[in-house]
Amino acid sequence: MRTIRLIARLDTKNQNLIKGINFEGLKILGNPTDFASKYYIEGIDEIAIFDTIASLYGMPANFDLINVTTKNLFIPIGFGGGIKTVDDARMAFRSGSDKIYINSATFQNSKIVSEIAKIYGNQSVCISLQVKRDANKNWTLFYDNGRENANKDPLEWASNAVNNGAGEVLATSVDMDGTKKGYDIELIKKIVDNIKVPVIASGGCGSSDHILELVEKTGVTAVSIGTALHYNLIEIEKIKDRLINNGFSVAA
């Protein structure tokens, strides 16, 4: 029996927690201590917060968030933007963060992940995607949140990333991401059929039917929620009664 976790998706911009479409569009939402401290009372499985502007503008990653964020939050923290040397991971772990999501820092080094990964463990290093369509329908990989074209394979990426040592993949579609239209199925597919470590789908969420189809569809064992949370079109806990009632098997 498959366990499913439920993440909470929190994309910050200074002090605030914010949420657009196609990663534009940024609204302001409110604090992001209230919102994740509402999501651990109410059973959220992990808490994944990331810095939205860090690596954008070249900015230092925000660590005090993780610290205020998850103050009396019991539960795995995961954070990402601005992570760009061991250095900065070492503060990301001290601020409280379990692990670290990595994307735009890979591109500038490339011994990155497995730098990190050998003196944390590969549990503490998630490659992040952030992946698009382009014209031909073909899936690219993007960084600095979604604005700038890597022009590499998705999948050959991931792959090297999980060879160099990262424990975790992250598969966020931009092209589904706050549209409330439901997950990238095919590439959350593709990625978990070639991927040998655990992938948290990400990108598109709008009801618990999303998370179903996912789930049923894919072998991935983590699905990240944002919009749909935040604008309290879902429950965690009838989503968990839900997957149960279907046969998976969700953490306590």
Second form
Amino acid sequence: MRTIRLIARLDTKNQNLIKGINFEGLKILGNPTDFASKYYIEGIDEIAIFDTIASLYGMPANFDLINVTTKNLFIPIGFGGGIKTVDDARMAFRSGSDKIYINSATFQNSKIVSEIAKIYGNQSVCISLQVKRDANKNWTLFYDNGRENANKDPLEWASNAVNNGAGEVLATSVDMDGTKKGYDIELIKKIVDNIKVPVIASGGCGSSDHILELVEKTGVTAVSIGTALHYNLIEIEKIKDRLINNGFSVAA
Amino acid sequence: MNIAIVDYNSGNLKNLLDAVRYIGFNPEIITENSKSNNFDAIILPGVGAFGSAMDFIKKRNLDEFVIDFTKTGKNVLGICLGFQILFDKSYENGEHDGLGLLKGEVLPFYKKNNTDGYQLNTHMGWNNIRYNENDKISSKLFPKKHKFYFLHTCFASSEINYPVSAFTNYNDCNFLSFIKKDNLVGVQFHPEKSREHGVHLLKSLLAN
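Requested next: the structure of the form predicted together with the partner chain (the form predicted on its own having been shown above).
Below, the chain from earlier opens the complete complex, with every other chain and molecule after it.
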């Protein structure tokens, strides 16, 4: 029986929780700490916090935010955004994250994944993929919060990262992100079928139907939920009940 | 209770510190050989790679500290990597000696991959703890409804049958997820990441 992890995704800018559509048109929703503790109490399995501007503007990541947000949340916390060096990763771990999401830096330094994994273990490094479809409907990889086209094949890039020591893959469909229209099932299936580390599906969740459809049609073991949680379109307990009723297992 | 958290330049200690404070104990991070009588229990925390952690431990004589502390009869708790380093040896990225306080070896999970032979496989997520029903200590510590959070790429295996121990299954691999041998306790999962029931378990493991 497959156990499904539910991950609340908190995109932040400065001290605020924000959310947009396709990574654009960002709206301020409130204090990320308040949202994180609400999701913890309601039974979320894991929290992912992203600093959406650090890479884009070449600024240091907002480590204070992790420090404050993670207090007394006894569940796994991941952090991403602006991690460029082993020192950045160290700061993220020291500030309360259990793993880091890394994307933009891999295009500048091909050794960064293996350097971090060597010290902190493979399980601490998650390669983050920001994927858009191009005019020919082919998937292509982006970085700097969906702004820059890396002109790489996501699957190949993920495979390389895993070979270099990444222990997990976060696959975000920028096209679906914030749309509430459902996950890019085809993309997630392709990555899950070809990568033998756990994959987190991200981008597009608007209802528990979307989650159920995704887990039934792909072998994915973790789903990221942003908009649907932030706007109260979905209840964590009800998602878990539905998963259980459909033959999946969930965290305690 | 004063709890020493042995820092071998590993990952996230902040949440462990939070958790230890949350259960009403007083944590202190130590990075070199320290006096045993300053502490009521020690924790070997859980994020990092085996080889790099052991190098640090040896360089700072922290191995002496842990071994001496174990002899005092006060509780020593290893979490995840901290559990693994209690064993004789690990094959995570090479071959590394551990502290040898538990008999056994630490091996990587591998899974057959369609394209390129073998690839690293991470056990990440919430899983069950299984034990012999006659093992009353494990039964009491791990109520059936509780799952715990795992995050690791290697697992401990022993030819010795530890009477107070538990197992967890991942990818058809049944690995040691808990051992209690006198005052030495190890868990492969992260109690400090396993919600309230995990934090309460942390308290039981440190205090009893």
